[in-house]
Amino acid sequence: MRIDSTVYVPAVSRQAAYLDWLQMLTGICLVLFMYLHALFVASIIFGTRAFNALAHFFEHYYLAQVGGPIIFLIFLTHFILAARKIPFSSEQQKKLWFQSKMLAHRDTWLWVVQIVSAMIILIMGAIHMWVVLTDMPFSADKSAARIQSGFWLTFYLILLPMVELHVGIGWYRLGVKWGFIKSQARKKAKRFEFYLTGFFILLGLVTLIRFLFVKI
């Protein structure tokens, strides 16, 4: 009896490739935005005048009024595109957990962290953007009042590491997937990602602490 050992692999459609490219582009936009956003908010470290001056600049040239909704749209588009590969069902999640433990591969665990952080960011990030964009113009006093309320401090202490982990892992995995980070460069890239993520988490914590001492 002859056994046909031919393996049929489903063809990858052009549409899937285009969607992957769009996911990459939206991801890059969000990475750049989040790093710039962190630096902008950190201007409070130099005082309320520095923060308010930057806020006035963004609003005067309509960068906040136009850019905010655009970033929100990119945010939603990126999630919808990424959701194609996120295991939502309990069965898929069990398989992912089992395979991650079996492989014991760091890059696989990074993907798991990215999935978990993405679900948290989807909810908390949307809340943050809605609150900020519906309470314009920006000002140091408004931000300080929100953070000093107590609830929002806890909120941002959760959101901050989730965002920085997701962003850091995101650009690293994009570089590996699309060949920008070669096999021999992965170790250095991981180390750079670790230090960069740590820097922005620390910067975010210092920023939050500084807002606590702003007199309202």
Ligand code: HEM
Contents of the next structure:
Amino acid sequence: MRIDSTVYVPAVSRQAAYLDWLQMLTGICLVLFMYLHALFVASIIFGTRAFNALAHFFEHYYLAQVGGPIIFLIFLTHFILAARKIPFSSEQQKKLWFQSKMLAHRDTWLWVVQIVSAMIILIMGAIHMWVVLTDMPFSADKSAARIQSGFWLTFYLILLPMVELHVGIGWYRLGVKWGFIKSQARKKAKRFEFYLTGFFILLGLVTLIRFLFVKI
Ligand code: HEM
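With the form predicted on its own in hand, show me what the form predicted together with this ligand looks like.
In what comes next, the whole complex appears, and the chain from above leads the way.
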């Protein structure tokens, strides 16, 4: 089968630039949130008292009640903005696949990983946020009960690598796109991104294992 690989580049517009800026800003917020979120949830490694103390702090200052829904909105806004460039139709997907193979360029493949992980995160992230935000106050016991039930463990084992890959590739691509990462620094930045992503996946796994050992 022959695939028409023509790419139609839309005309330059001011609105597209503003939307790109907004996409970058929401992306940065989510990257920072996800790294902080991983560190906060990992407080369980130091025991249930550490986790509960942090949970209490967030609720006492309404950071969870107000911050949670704000993150949810940023998450949806980021997706809607990014959706402008996501190939949804099978025709577009075929073209993307064809051109990625043709270019054989690692950064183009990273974009493919971004799109696939985005779809999974959109569904699983929304479900996760809904479940935790409608079951407040947070507590180590509640989280441990969820994870020990088995279903949520499997759920997080899928969501965790998707999120960390998306976040890591996300800031790297942002840096390249907006010129913070210059051509000669790309290799170093990519290596740093690789180790940082590995660290957060490992931390997430240790966190999940620690939850399995919490006595409810
Ligand atoms: C609205 C803000 C959020 C809150 C309040 C929140 C809260 C929590 C809590 C309390 C846990 C512990 C497990 C549990 O109770 O089930 C958890 C785990 C987790 N969350 Fe979130 N979360 C939020 C947003 C997100 C988002 C946007 C993502 C990714 C799309 C995410 C991904 C994860 C993952 C992968 C875990 C598993 C633990 C780990 O391995 O680090 N969370 N979250």
